[in-house]
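First, one chain by itself in C-alpha cells, the form predicted alone.
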Amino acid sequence: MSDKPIDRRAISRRDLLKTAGAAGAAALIPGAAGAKEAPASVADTAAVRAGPAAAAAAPAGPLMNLTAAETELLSAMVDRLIPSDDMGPGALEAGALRYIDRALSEAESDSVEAYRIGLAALDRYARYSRGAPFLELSDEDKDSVLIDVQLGGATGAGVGFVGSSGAFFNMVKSHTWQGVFGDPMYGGNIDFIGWDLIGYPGARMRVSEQDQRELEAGQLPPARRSAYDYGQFQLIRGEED
C-alpha cells in the first residue's frame, strides 16, 4: 500500500454526482430497466449555464427560519457539496436553499433546531481547527472541515455537534441533494439545472421503444417537465393539498 497521501482535490464531486444520478434518474422511466448511464459528454452538452436562474436561486435575506449569519453560513456549505465550475451551475444556482427553506418552513420544520445548533457547531470547530471562521477559510480548508464534519470527527474544545457531526452533515447533504435533484415544484432544481446535470430526461407517462433506444444511446431530448405537469400528478397533488 502506497504511502502517498490521496488528494482530495482528485477526486470530483461532479463526476460521482452524475455516475450515482444518472442511473437513478434511469430507473425512474417506464421500462428502463436496463438502461445505460448517459455518457458524460451528454450531461456536459446540456448543462445549464448559470443566467436569471442564479438571482433567483438565492433568497435575497436570511432564510424564514434562520438569522443572516445562519443562512450565510448554510450556504456556504451547500456551495462546497456541489459546487458550480467548468461544467455548470452548482446547488446554489439550482436552487437548493429556497427549498431548504420551504421544507424548514413546512416538511421539515423539526429540524429548524437541528440547522441552528449545526451550523453554529461547523463554525466554532472550524475556528478551533482551522483558526478562522468558516466563511473566511479557503474553498480546499473548507472542504476539510466538511470532511471532517461528515467523518463524524469534528470534535473538541467544546464545538457542540448534537451526537455525531455526520449526522448534521448528511442531513444538510440530505436537504441540497433533494433541492437539487428533486422536481422544481417543490422549490429547488431552477431551470431543471439539477436533472441537466445527471443527464436526467425528465418525466414521461409513455415511453416508447424509439424513447428507450434514444435514452440508451444518451440522445433522448429532455422534456423539461416537472411530474406536476400531467394531469393525474395534479389530481394527487390537490388530494394532499
Partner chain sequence: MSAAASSRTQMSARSALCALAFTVCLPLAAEAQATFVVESPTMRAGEMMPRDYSPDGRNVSPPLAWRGLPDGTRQIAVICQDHGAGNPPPWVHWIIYNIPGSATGLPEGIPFDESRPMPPGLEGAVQGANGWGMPMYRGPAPPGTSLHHYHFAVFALDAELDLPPGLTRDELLEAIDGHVIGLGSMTPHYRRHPENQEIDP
Contents of the next structure:
Amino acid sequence: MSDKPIDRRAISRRDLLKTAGAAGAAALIPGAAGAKEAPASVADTAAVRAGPAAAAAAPAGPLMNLTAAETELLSAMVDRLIPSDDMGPGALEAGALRYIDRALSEAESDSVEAYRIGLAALDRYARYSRGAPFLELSDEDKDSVLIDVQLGGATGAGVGFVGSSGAFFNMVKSHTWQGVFGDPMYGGNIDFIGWDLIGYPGARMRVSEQDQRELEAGQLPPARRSAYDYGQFQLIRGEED
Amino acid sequence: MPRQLRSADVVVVGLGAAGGVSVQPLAEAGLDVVGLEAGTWLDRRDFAPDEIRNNYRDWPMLVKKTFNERMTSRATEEQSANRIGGHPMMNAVGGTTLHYWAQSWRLNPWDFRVVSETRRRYGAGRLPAGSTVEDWPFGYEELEPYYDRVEREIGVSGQAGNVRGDIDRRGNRFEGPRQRAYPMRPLRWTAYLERMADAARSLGWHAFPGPAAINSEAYQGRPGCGYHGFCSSGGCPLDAKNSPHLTTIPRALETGNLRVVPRAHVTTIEVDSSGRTTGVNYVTGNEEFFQPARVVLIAGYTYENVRLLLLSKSRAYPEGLANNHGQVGRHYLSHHQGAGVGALLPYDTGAWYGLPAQGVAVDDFADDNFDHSGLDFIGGGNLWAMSDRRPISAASMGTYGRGRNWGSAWKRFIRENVDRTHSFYIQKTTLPYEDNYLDLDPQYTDELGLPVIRITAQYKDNERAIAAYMQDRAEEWYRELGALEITRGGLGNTMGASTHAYGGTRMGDDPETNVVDRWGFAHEAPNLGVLGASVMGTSGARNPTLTVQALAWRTAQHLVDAWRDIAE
Amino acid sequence: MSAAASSRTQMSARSALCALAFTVCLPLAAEAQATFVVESPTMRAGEMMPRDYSPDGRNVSPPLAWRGLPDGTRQIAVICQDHGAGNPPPWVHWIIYNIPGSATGLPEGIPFDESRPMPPGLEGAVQGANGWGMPMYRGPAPPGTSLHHYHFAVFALDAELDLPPGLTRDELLEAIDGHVIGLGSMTPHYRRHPENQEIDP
Ligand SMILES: Cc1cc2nc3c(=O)[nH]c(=O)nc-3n(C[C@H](O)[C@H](O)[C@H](O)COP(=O)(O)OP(=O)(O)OC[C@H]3O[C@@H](n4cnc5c(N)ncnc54)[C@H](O)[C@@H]3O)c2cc1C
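Please supply the coordinates for the form predicted in complex with the partner chain, as a counterpart to the form predicted alone shown previously.
Following is the full complex, with the preceding chain placed first.
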C-alpha cells in the first residue's frame, strides 16, 4: 500500500490500460496521440461513429445458452408478449431473444436454470391444460395459457414450475422489456423499434429548453442513438465497423 | 498482524456525502488527513445514460461492500429478521452522491425543536406515546452558516423563499431565514410542472421549485444540467451533479494534506486503555493495515457507523465503542417513503428528459406549517412532484385494470399512456421510538465474517396518520389536474432499510440518551467524531443530505478550532 | 314501475351482496331465497365445476342463464367471487356488467381479450378488474387439494348505467348502489384434481 497521495487520473489511466489495452486506452485520453478520431468533448453530443443499429440488424448468430427447442418455445412466448401487428414490429424483430441470450451469458447467468425449467413447465402446462404443445396452440390459446402462467394458475397444475409460475413469467417479461426498451448496445431494441413504439425520442446528452418545447409539441425528432454512440463512453475500441 | 502505517492527524472513514465534505475544512486548515474509502474512483465516462446498466444491473454499485453487508429487518422484537435483497447506497469516492437524486433541502426550524414547539403550541400530551424525540442541542440558526457554506462549496441551485426575513413568493415561504439566495437559479420547469404549480395555487397552496445539488447553469467551471433523464441511480456524464468527488475532495487534495486510499474497507476502530481512539484497521484486497490517527471520524452512513462502533469492542467499551450508556443503535428512524400516490392523466406530461430533482414542491403540510389542533398527529410531509421517466420502467407501467400488461391491446394502451402517468414522492416526518433500534444480527455476516446490522423498527400511529393525511392532499392535487385514475400505496408497517436512515449515534447534550455531543464527538471517546445522519434525532420532511453535509462541515470546523482539546 | 315503487324495492347493493355472502355456506337456501333463478347448462350449485372453467383446462368463462328477472330490469351485472380467499375476502374471479336487460344469460367463453367483440345480444357489456387486476374471467385454482366455493352473483338493475370498463368490485357495488331490484346466484365448487399435483417425468 502506497502512502503517497493517490492521483486519480493516474488510477484511471492504469485501470484503463489494463482493461482496454494500451492502444485502446490511448484513444480515450484527451490529447493522446494516435487516436483515430478526436474524442468527443463533454459538450459534444455528436455520435462519432455509426450507431449499433446497423450492426444489430444482422442475423442473431448462435445462441449460447438455450437449445434449439428451448429457443423456439421462448420465441413463441416472447412473440405473444409484444407481437408484431398493425401497430408495428414486435419483440422478436426488436431482438429481444438476442438480448436475453447475451444477458444469460453475463449479468443474468444465474437465471439460465430458471429459463430451462420454466420453458419445460410452460410446454407441459400447455399439453396438460389445453391438450397440445404450446407451439401448436392458436394465438388466442397461447395468450390464455400465458395469462394463467402470469397469474399463477399454472402453479398448482403439477407441471414442474418451481415456486410460482408467475415468477417465471415475470422474469421473461422483465428481460423482454429490457431487450425491447433498453439501450441497443445490449443486442435488443434493433432499429429503435422499442423506443419508436412508445415514442421515446432517444438517448441524448443535453436537452435544451427548445428541445423540451418541441417534445411537448410532439415535434422532437428521435435521436436514434445508443448511449455508446457518444464518444466519452467508447472505452473499448476495436476495429472500426 | 496488520501492517502499521505512518500516523495521521485525522482519519476519515468513508468519503461520501458527509466524509467527502469534511475533508476540505480539515485539509485547508493544514491537518494531515487520510481518507479511507471502501469504493473506488469513478468519473463521467463511467456514467453512460443507460437504464439497463444503472437501474436493472445496479452497475453503479460496482464495489459490493454495501451489498455484502446488507442488513436484516423486522418490525418488532417478537419477529425473526429477514435479510434484505439489496441496498442502493454506493461505495465510491463521493459515496452515494454519485448516483443520488441530489435534492438539497435545509431542515425547517421546527425540526430542531419538535418537543418544545409541540408543547408550546398543543401541549405535552400531543407528543406520541413511546417516542424518544428530543430537541436538538441547537436551533436552525446555529446550522445556517454551514448550510450557506455548503450550498456554495458544493453548488446548490434553488429559489430562496426567506432571505433574512424577507419573504419571496417564488420560493418556500416556510423555510427558515437564510442569509442570502442560492448560488444558482433553480432547475427549469416543464409545461407539465407549470400546470402542476397552477393547480396547486388554485387549491390555495404555495408551489415552488425544489433545491438541487445540480448545476442549473455553469458553476465552478462545470456545465449546467443536461436534463438527459438518467439521473436517478445514475451518475452525471456532464459533471453537473455536485458530488464531493468533484468539489470538496479535489479541493482538499489540492492542499496536499489529504491522502485518499480507495478500496480500503475499515473493519474496526482501536482504542487505548483510557478509552481514546488510536486509529482504525482496514482491509484492502487480502492485506490488513492499521492506520493510526489522533482523531477518527467515521462517515460510512448510518448503518455502518453504528456497526463499526458495535464491532469495536474493547476493555474500555465491552458493548462496543462509545456504547457504555447503551445508546449506540438507539433512536433509529427512517423516512416513510412508501404510501405513495400515483395517477393516470388525460394528457402527455413530456417527462422523458428530466430528473428527480426537477420539480414542484408544496410545503404547506410539512412540519408545523399548518394547524394540527384538530388532527391526531404532529409533523407532516413535503409534496414533491418531479419530472422523471425512462423507457424500460415507463413501458412497465400498470394498466389501471384496463387489461393485460402485454399483447397487442397493450401496445395500443402503452403508446397512448406511456407519458401520462405521474406519481408523488412524499417526504414525511418520522419520530424515534423506544422500541425502534439497530443492533448486530446474531446470525448473518458479511463476506469478512462480521455480523451485519439488524433493523428492528416499525412505523407507528403518528407516521401512518401523516401518510394517510398526505395521500389525501396528493389526491386533491391530482383531482385538480383532471386525473383519470388515482392509486394509493399502503400505509406501511415495517420500517426496513432506507436510503434516508437516521439516528443510532444521536447528537445531544445528555450522555444518558445521546452518543455524540453537540459538535458530533462521542461523549465517551472525545477524539471520535461521527458524521452523517446517524447523529440526527429528527428527520424533518425533507431529504437528509444537505443537513448531513452542513453538520459534517461544522464538526470538521470545530475539530480545527478545538484541535488541542480534542486531539491531545 | 313508478319512481316511488322502484325506490321501495331497491336494496343497497352492498347489503344484498352481504345477504348472499351469508348464505354461501347454505347453497340450497341461497337458491331458494333468490329473487330470480340463476343456472348453468354445464354447472350445478353445490357440485364440482368442469375443469375447463379453471386453469386445469381451457379456463374459459362458464355459461350462465337466468329466469324470472323482476319487471323493470334494464341491465344486469355479474360477479364471481370466492368468499374463502382474498385478504380481505372475497377474491374476485370475474366481473361483467352493462349487460343488456334483455339478455337471458351469458354463453361460455366471454372474450378475455379486450379487443374482441362481445357475443351477439351482449353488446355494450364490459368486464371489470378481477382480483388480479385483469378485466376477464380467470377460474378457480384453489391451493393444494382444498375445496372452494364460487359464488356467481347476478344483479338485476333498474337503469342503463353505461359504466366504464375496469371497475373493481367495490367500485361496481358503489356504482350500482340504489339500482339493484333483484338478485340471483348460484354457487358451485371446485377442487384441483389430486393427480394434477404429480409431476410427470
Ligand atoms: C438513489 C438514491 C437517491 C437519493 N436521493 C437523495 C436526494 O435527492 N437528496 C438527499 O438529500 N439524499 C438522497 N439520497 C440519500 C443520500 O444519498 C444520503 O443521505 C447520503 O449519501 C448519505 O451520506 P453518507 O456520507 O452518510 O453516506 P454515503 O454517501 O453513502 O457515503 C458513505 C461512504 O462510506 C464508504 N464506507 C462505508 N463503510 C466503509 C468502511 N467500513 N470503510 C471504508 N469506507 C466505507 C462507502 O463506500 C461510501 O462511499 C439518495 C440515496 C439514494 C440511494
